[in-house]
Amino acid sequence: MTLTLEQIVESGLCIGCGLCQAIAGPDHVQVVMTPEGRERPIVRAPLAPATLERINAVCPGTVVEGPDRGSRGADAQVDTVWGSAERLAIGYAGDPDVRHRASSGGLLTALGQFLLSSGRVNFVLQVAASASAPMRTERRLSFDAASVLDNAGSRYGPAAPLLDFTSILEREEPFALIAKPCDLSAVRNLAKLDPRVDRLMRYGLTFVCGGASELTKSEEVLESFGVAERELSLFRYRGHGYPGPTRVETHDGRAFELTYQAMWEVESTWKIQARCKICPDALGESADLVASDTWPGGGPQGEGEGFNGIIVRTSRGLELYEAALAAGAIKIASDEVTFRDFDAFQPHQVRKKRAVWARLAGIAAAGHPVPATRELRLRECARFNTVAENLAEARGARRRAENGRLGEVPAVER
């Protein structure tokens, strides 16, 4: 069934990646900030049936697929929860400044810099804090190593890196994408329809994703400090340490900080978007390489030197990993790492991956649309649970769907 954009949004399937605007054009679809603090598409002019079908085929709210098996080598490891890996390791950026300033160990930043300095790509598509409104996030093109570092750092709020992705392809230049797993999923979907994607997007890099918060989460932080958004000169979620504090600075020289634990320790305050709660692939299975935090038990115990868990997904990702290591762009603390170590680093991700099949079944039983999935082993992951656990997840999801708690109100602009 082809869903309208309104149905995708109101069913809680939209994550605000922006690809629908790129496909339809901003005169027809415009992604706006809603009163609830979400970036959502609004239809400005009627969409042709072929355009709507194309959006349905690429939207990561309607289709989420695992990687093409041809992208991995014959010796790749495959795990039921984590998917495939050419290599597992713990590492960090070779440059101490990158390691300190970027999130975690700076691995993705270091790889983005290496891709540019080695001539493998002409630019990196990523997101960064808006220069004019630093609590907001905008898409950036980085053409040199300094820009990649300037744009480094986690952005937990809404982000739409694919707003003009069609125009980026029209540049006819090789590039890399560093973005959320759902953004990578959208681009991989588009690659099935547009051969330019595989020809021009040489690398897709991502992170193990805990979900995207609504902007209202950040607005509550500002309110607690008695700061208005117009006063901001800086809003940094983490970095400058591991994990580093959330830091707010104002134009008149005031500064405020929250520890990572104070910002995120109470999950009920995260304001995670609905799509994230049923995400079939928060582990970045469609990427070439994935970075994660490495906190046993899933959370930091204080500050320290930054480290990244590394999951090399594809043969292309392995070539990049080995070349960056040889060049000193990244360093490895340990390559004696297993999927069970990643279980310990990301226990909440394991729980969610095991729960998703039942959650989707419950939502479908309530008569609501769910993403079509393939090659993500969701049913197999659910078999790690007891029947009672799966029933509880399915019934809970069905009840929340029927009560509207997994959906959204119609999108309107703030």
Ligand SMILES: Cc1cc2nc3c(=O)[nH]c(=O)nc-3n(C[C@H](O)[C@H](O)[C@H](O)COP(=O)(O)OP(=O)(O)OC[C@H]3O[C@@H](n4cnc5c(N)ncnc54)[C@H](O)[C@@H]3O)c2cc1C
Contents of the next structure:
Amino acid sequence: MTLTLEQIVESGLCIGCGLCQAIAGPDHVQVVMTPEGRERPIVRAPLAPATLERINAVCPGTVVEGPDRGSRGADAQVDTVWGSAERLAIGYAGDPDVRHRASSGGLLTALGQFLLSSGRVNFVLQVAASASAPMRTERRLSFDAASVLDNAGSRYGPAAPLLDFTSILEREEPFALIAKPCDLSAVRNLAKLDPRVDRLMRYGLTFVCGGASELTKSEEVLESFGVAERELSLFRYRGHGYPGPTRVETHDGRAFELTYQAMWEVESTWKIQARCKICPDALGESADLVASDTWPGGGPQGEGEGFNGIIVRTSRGLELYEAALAAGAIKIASDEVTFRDFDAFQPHQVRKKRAVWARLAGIAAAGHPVPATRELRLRECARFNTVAENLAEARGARRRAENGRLGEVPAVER
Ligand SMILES: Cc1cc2nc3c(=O)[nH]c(=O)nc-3n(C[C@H](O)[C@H](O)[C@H](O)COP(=O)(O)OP(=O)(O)OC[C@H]3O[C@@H](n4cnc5c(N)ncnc54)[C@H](O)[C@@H]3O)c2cc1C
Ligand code: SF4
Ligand code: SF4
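Switching from the form predicted on its own: structure of the form predicted together with the named molecule?
Next comes the full complex, this chain leading.
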């Protein structure tokens, strides 16, 4: 069944990647910031049925698929929860400045820089803080190493890297995408319809993703400091340390910090978007390489030097990883790493991956749409739970879907 954009949004399936705007054009679909602090599409002019069908085929709210099996080598290991890996390791950026300034160990930034310096791509599509409104996140094209470093760091609020993806393809230049797993899902869906994606998007890099907050989370932080958004010159969620503090600076020279632990200690204040609660692939299965944090138990005990968990997913990712290692762009602390180490670093991800199948079944039982999934082993992951656990997840999701707690109000612009 083809869903309207309104149905996708109001069913809580939209994460605000922006690809529908790129497909339909901004005259027809425009992603706006809503009063609730979400980036959501609004239909500005009627959509042709073929356009809506194309949006349904690419939207990561309606379709999420695992990787094409041909993208990995014969020796790749496959884990029920984590998917496939050519290589598992712990590492960090070779350049200490990158390692310090980036979100974790700077691996994604170092690889983005190496992709450019080695001539593998002409630019990197990524996101970064807006220069004029630094609490907001914008899509960026980075053509040199300095720009990739400027765009390092985690942006926990809304981020729409794919708003003009069609015009990026029209450049006819090789590029890499560094973005969330759901953004990768969207472009992999598009690749099935548009051969330019596989021809031009040479690499897709991502991070293990616990969910994106609504902007209201960041607005509450500002409010707690007594700062208005127009006064901001910097809003950094983390980095400049591992994890580094959330830091706010104003044009008149004031500065405020919150530790990572204080920022995220109370889960009920995270304001995570609805789509994230049923995310079928927060582990970046369709990326070439995935970076993560490495804190046992899932959270930091204090500050330290940055490290990344590394999951090399594809043969193409392996070639990049080995070349970047040989060039000194990245360094490896350990390659004696197993999927069970990743379980220890990401217990919240293991719980979610095991819960998603039952949650989707519960939502579907309530008569609400869910994303079509394939090659993500969701049913197999659910088999790690007891029947009672799966029933509780499914019933809980059904109840929340029926009383509207998994849906969203119609999108309007702030
Ligand atoms: C919303 C969110 C949730 C996360 N949840 C987890 C988690 O559950 N477990 C875990 O281990 N790690 C999580 N991280 C990832 C972690 O914070 C690091 O980003 C990751 O380890 C990569 O580190 P790095 O030093 O290589 O990144 P960097 O070198 O700093 O590069 C980060 C890259 O990610 C891009 N980026 C940042 N935010 C976004 C965004 N919102 N949308 C698209 N692209 C973005 C940047 O443009 C940059 O290219 C999350 C990050 C985000 C943004
Ligand atoms: S998830 Fe992306 S493609 Fe789907 S409706 Fe939202 S912005 Fe559009
Ligand atoms: S949890 Fe899933 S839907 Fe949410 S931001 Fe991360 S990858 Fe996207």
